[in-house]
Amino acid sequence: MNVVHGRDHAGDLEVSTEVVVVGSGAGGAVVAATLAEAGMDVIVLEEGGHVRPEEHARMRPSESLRHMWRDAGFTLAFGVGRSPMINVMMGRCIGGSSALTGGVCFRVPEYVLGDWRALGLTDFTPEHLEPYYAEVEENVHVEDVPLSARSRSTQLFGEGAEKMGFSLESMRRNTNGCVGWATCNFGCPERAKMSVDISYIPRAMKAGAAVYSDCLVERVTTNGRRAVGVSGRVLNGPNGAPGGRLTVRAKRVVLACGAMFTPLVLKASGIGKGSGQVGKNLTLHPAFRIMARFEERVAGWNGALQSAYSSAFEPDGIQLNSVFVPPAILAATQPGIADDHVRRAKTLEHLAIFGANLHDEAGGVVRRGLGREPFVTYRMAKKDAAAVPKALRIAGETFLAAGAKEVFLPVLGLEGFSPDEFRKIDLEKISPKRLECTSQHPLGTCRMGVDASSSVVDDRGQTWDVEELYVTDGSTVPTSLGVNPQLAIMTLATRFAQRMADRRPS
């Protein structure tokens, strides 16, 4: 794949193009496909480097962290009141965050539809949307994850989960060969995992897109109400600083930026001041890991790093996954300093892990930070901090009803709790401020809607103050899924861009 890399251009860019794609993650890379197969000409434009994924694979997660992480993996949405800090994980590179997920596929739940329904987006059924699903799932290969790639980790939530009276079901993910190697979000090492660097990138060249790395757009240029292009910087500057201008002239321009950047971007051009709408909305599924600690070995790194889940607590906004991480990331997050950091560490191969995330309100606001990266707040709702002691409780007592010695909750500063001391706590009574709680699913910041006075785009993606100005990310989702949304964001990508390839730009 020969992309051209930014950092290695002299000088300003200037180019043109038919159409223009700012972000080569899930829903720009599908756009990207979508417009060069139907004889387009498409340009996109990606902030981050260019890693192949036999280099990622090779990769300790501290360089991947470094090189195609956004901020190292360090983006923060600031608690307000009593709502914890939220570690927002996202990609920047070729491929966005699609390189960096556990490749987890779940379609929009049809209670969510009908939330998108009662917004006025009448035509979001499952049997509209099935065609879209079907044809992103062939394309990055969603499968069922065998009941023999669970890892022992999972095999023990599942033995107590049984035993608390629900089930586990298997996940769906687009994978391709899986081994489980359990380092998904660390790069595949048998390039199973069907992101869009390897899946949709590749068809958009072949089809004669052209891919342009270390290019950060900062505008969009119009001409009266209608997008002309986009202007910015290469990244070409000392340590990939901002150096040459970048100025791209296109008859239609997409941005794809993620839900924290396309607001920026928009903000920035002077689009969407009519709805009041960009940049808030936000939502971002907080999500919490639970350990436990087993006499018996675990190993829980073998096997899929995400195998199953459990809707049984969906009533109360609660989605329970199954998740490992690499040991040398394990072993960071362990309690305790100097000698006795060492003794939890040494315990790794027996320790399993399990999460949970929230079907959240919209809490969130996104605004531009004093350099390049945003400022980002998030208000908890009630309803929503009132699941978090309640998907502690559950995990925990799962984790206990399959024999754990010691559970280890997502709480700053406490140390692990025996069966009888974990019984004991009022999680109640834990302050949200003391809560580790992360996020890799930013969504809603530039929501779909009908109505230009309550939304940024329409339901075919496009903004309402600028044609051909169109919006291909998770940003427009209108609320928040309760689910992982990689194949919700690459199926609105489709629905997007086969409507575009119905309409050459004039």
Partner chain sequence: MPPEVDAEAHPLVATPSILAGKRNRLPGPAGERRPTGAFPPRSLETMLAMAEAVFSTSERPLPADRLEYLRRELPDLLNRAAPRGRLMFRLGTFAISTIAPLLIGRLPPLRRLPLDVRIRALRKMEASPFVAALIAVRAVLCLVYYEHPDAAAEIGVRVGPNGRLG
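Okay, that was the form predicted alone. Show me the form predicted in complex with its partner chain next.
Chain alone follows, minus partners and molecules.
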């Protein structure tokens, strides 16, 4: 069975099914496969297009941005108060953001589960989650990244870390046969990343699920207190514009549009007004990249894109993650005009990079904007704002300890610093508005909880307001995780799906 391309479907599309899953990313794909394998009649609707992994594998990064990324990668969360503007990255394709990950997989840290239990979600212990983790980890082939896969960029940071008194640990990733092209975010030439378009979606289809690309869901349709389907548009107009009407009748509706779009569909459907929580509590794991220039040739693009991390600074809310980017994107970070710029670009091979993520408090809100775009604002908590200079200081000092000649901070308009200059700079004085900040991890906007007044879904993923309407994506995560979320999202989705499979919708 193949993915049905909505673009090629003429006119309106009307179908009936037992379960409709909206969104084919990490949360949606897992539920679709689990329910289809349990014998249910499942349809998956995805707004984005279908690009086969072998096609994505042959795209340049800028082509991947055009065909796989939402808004070509230019989505913004507007910083309120002393918060930076944040570039929020997401996928819009079969596989969703899962197709763009660096493959990093973390289980939810025990202290985070402790926070969830304190909110009343008492089931969430490591022991309870173990079978769900085990199932997901097997299905997406989670494995340790061997030391030999570390790029020179990561090795250098690791050498600095040892001198600074902390160490790097190996990450785990959902890969099978990675040879270190370091282009994970833009398609894997070896198809070694076991994202859901390679793992769960084919399983769902094998078990009989029908998967449609280019189908935009606008609303959930209800019959009193119960979901009875979804409606929207088939993107079969000129150049993929909305064309025919999309109508799906279903006994159960599962929303998995991601933390930015599930709240918009709920709001457009008038669902969840009671709690006032839909679209609130957005966490982003604001991320910063710190670069350093070394005398030696680093060529950090040789090796795994992400391979090692340190949680030594978790008490400060900081997680350090190895990362790299393809040369054209690295060049985009280089300042200067004409000779100044080209001269700097010629030294890309000497640059090392490391990333820092914040374990943030919920400071964001997703609102309906004009048209289809969400309007996202983010107010960084004081504690998180205080962690930024700390993170930059730690990463910069670590590179210097490894022998870096120059350190580059993610601050608009700042040149590189020599070791002496870096040690003198007062990082607390840098205005947050000048920070270059990104997020790949929007979470929490339809959070799971134990009562209808403070959450959007219960601990089975069902909305408090409407029966047979479930949410199974990153929006249900009750608090910031502080670590990369895809494994947590897939694990929660497995747990939700197995409970759904126990009871067929009547």
